[in-house]
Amino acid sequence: MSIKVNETPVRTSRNFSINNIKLDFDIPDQIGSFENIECEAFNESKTRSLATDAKSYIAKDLDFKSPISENVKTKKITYGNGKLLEENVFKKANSKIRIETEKEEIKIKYEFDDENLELVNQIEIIGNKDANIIIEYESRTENPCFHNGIIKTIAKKDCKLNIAIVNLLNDKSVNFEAIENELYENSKVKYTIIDLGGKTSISNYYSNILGEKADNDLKTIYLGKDNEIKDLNYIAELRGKNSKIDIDVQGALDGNCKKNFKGTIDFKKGCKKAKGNENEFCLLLSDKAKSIALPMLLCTEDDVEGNHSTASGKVDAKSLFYIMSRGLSYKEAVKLIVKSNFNKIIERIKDNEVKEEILKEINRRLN
């Protein structure tokens, strides 16, 4: 069937062809179990909890309480990827994880294989205290994988969260991710999204920045090739005084890949002295790749600062010539340029093993 997903919060002229994306796609009727889930938590003394059972996150050999459980609330999200996909998560989720942070390093890895091809998941993050969290999706199969997920984050007063989402699904997969945040007084949420995998990858990111001096920092990289589709819809609503949102997106497209980027920063009444910045840059590695971008600033408050920019272009010929004159091939030179654009964002991830996996996937996709 044809489904309409990832709608912009404000409709634009039809000729932009970016208000939503239509996909000819059937959501699976039957969702089986998903067993390949690894959850690790490290506290300040490096004590570890490890749970690999998808049904029970029981800490082993611990001297502190596990921050991971299955007690996830079901609450309608504000935007998301559309009603059908939202209902699919709430009714058929085969993985639910709730995290209540207490100064941990937390890593959650979903590994797809021939027996685990369909993941419908809910993750709820309650930011009580500072934490670093990595959520990774990886394919260990050549078969098509299906992922549909919702991540809800609540950052309480003074809490600082670093959250990374890493999509390393194979080239035949479908990936839907809806992220919703609530930020309260003096909280800071840093999100790093690495969107490399999937034949079709659709992401919706919404931040409700409620508290005074709340700060949301979002950095993303994406990489598409062949006939893949990337659709990114980022929305931030600022309500707190002196609150802030900073969005930076860096991407590269090859082959016949098509990408839509929609970025909306909305200054709501009461957010005096708030600041919002958004920037998106797309490197076109093919004459057939298509990049569409729509940055929007909305405002119902005075004394605020908003900036937006978007650009796309081919690899700089002078940079390419300089690198190739040092003995590198054309493909090697392009890889180096792409990775240099991505490197600052990749370095935000503190797990060296995950960074190596990301760089390996970038190399593979640019061959």
The other form holds:
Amino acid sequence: MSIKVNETPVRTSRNFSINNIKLDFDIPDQIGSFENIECEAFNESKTRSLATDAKSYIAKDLDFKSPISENVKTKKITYGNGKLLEENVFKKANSKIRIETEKEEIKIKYEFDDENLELVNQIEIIGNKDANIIIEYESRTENPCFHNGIIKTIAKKDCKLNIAIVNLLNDKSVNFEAIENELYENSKVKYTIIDLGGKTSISNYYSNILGEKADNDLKTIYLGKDNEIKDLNYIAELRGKNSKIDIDVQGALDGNCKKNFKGTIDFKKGCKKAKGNENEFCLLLSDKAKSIALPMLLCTEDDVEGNHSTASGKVDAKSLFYIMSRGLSYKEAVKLIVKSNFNKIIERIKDNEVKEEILKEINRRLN
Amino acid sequence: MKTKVENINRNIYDIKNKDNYEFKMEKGLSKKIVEEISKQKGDPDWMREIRLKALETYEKLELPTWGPDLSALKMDNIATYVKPKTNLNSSWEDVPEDIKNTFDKLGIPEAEKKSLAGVGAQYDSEVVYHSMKKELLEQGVIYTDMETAVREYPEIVKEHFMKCVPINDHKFVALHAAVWSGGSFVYVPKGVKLDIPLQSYFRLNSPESGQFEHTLIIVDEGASLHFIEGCSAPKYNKVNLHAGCVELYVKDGAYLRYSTIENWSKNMMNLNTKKAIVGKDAQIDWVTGSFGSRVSMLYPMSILNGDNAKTEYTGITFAGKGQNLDTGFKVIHNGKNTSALVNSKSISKDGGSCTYRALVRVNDRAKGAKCSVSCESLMLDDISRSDTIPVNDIRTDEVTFSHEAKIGKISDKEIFYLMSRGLSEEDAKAMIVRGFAYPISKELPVEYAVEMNNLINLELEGSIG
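To complete the pair, please output the form predicted in complex with its partner chain; the form predicted on its own was given just before.
Entire complex below, previous chain first.
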């Protein structure tokens, strides 16, 4: 079946092939259970396994400060990856987690294996108090994995959230992720997206920045190879006075990989003194890779500052020469340069174990 | 306090002559109408066939699903062909009084006297005046209206007509190809370099009508040309349509500078298409000022086919009340070491809407391509709108590409700085707006045409405060 996903908020010429992405893909009809979910308060040493088919396990078994439940609201999202995938989540989710944050550091890890190949999940994060949350998807199997998820984040007044999404699925997998945020007065949401895995990885990120002085900071790395497809569609709507959005995307493409980056900053009426910055840099490691970027600025308010920039190019010859003259091979040198570009973003993740897994995966993908 | 930039004084552009025509095609579009236009024009068979094929394509293609709202455009209410009561004249004295007065007021003959190598003037659907300096004729330069070119240079026209812009490019190109009338044909032979520009001026007087002029310019190997295009129309309450087509061929080693001052009235739908094919070591520079029209969808395109081909785009868009100007630039890098430099600015005020919509495509064989895009938007109030929608499509690693865009209002710091140097707030703001527009306005060929000079002064440097 051919499906169109990840529509941009504003259309442009069809000939540019960027308004959406067409995929030949069948959304699985039958979704089994998904039992390999681990939840951990990562700076303490509490680890529990969660099986989402075991009802009301969370409140009983776990001793988190933040109430965790399955009580996730099924409410239509504004953009997302399209109607079919959204319905798939609302009707067939095999994992639902709602976290009402207290001061805590929580890691949720979804491990795919031969028994758990399909994950359709919903996560709702209600930001009451400052919290660090890491959500990780990892394959422990060579078989194709399917992930389709919706993450909804609400950052209440003065709340600071630091959320990382880490995609370490295997090279045969398909990954769809739709993220939607609401930011209220003086809240700050730092999102870090590590988009490494998957034959096809489609992500939609929408931030509704409503409150005065609300601040959203999104940093992403992606790394594509072979015939992989990456489609990133990031939308930020600024409504609050003095609100802020900062988007920084760093990527590298190898092989015949195709990447679409669509970033929209929309200054809505009333967002006086709002600031929006958007930057994408794509390192091209092969002459067959395709990099398409559509960085949009939409503006209906005069008293704002909006900037965007995108750039693409190959690895800097001088840097390569320098590193190779120190005895490293070409491949090692390229790896080092890619990792140095990614490093400042990886460093935002608070858990050392996850950081190491990410670096290991980057090394593997660049071999 | 907000900066106020006064609206342009459009008095000279808004002069309406009586709708005095020899022939006006019935409104709407049908095979019969296209055949009638073809008959009126005395088209050869091949041209009639192109028109009929284009009509079929027009019927098949859909309206764009993006960009400004075009629902006000009702093709059934538009007359596609209006022949003014005169033939093509080569002496200004022979042009009928009312038409002559209009162009006199727009400053066309004066501009010709002062600084142009040749002038063409189109009134409604027909070119009414054409002249060129004698020495250029002797060098083999051809500058004439399109109908004459179809008759006298059929081989060249056949080879190039609707080849750079294919008929099925979009709906309004198909419409254009079906009902085109008037426009300019320029051929600059190998090695001939024109020091002073040629200019064509398009004026649409008749209400509820369309102008579909076709401009075909071929700058042969090693030659060089500066071509200026100006457009205006008086204001009517009914919708007028402009769907012109510009095809430019810049052969190996040639240079073309194409300047446009578009100042259509605020009832005009300006759905124009412009493309250039650029050969090896050749260069095309576009300078575009978009000030008029109710809706504009205009995206000039450079196709850099030859190795080392270059293009520069310098454009300014100024949208006031009731205007939705969707403009931008498209460049396709096909040749090796091709380069593009894009500099776009826009100003929106009084509820006007500016969109910069663009494409940069670097194809896989364009090794060593370089492209740098910069666009800046200035919002003068909070009821206006300014959008930037650029697509950057890179298909090779041997490329240096960068894109930057900025959006915002006049900076308080800059005002403070200038005021601390003794300027009043109004003067400071005026100076900043002028400074914002300067990199573009200095490129506009104001020195060549009095009319354009007036326009720039009024629109950008007019009374602010």
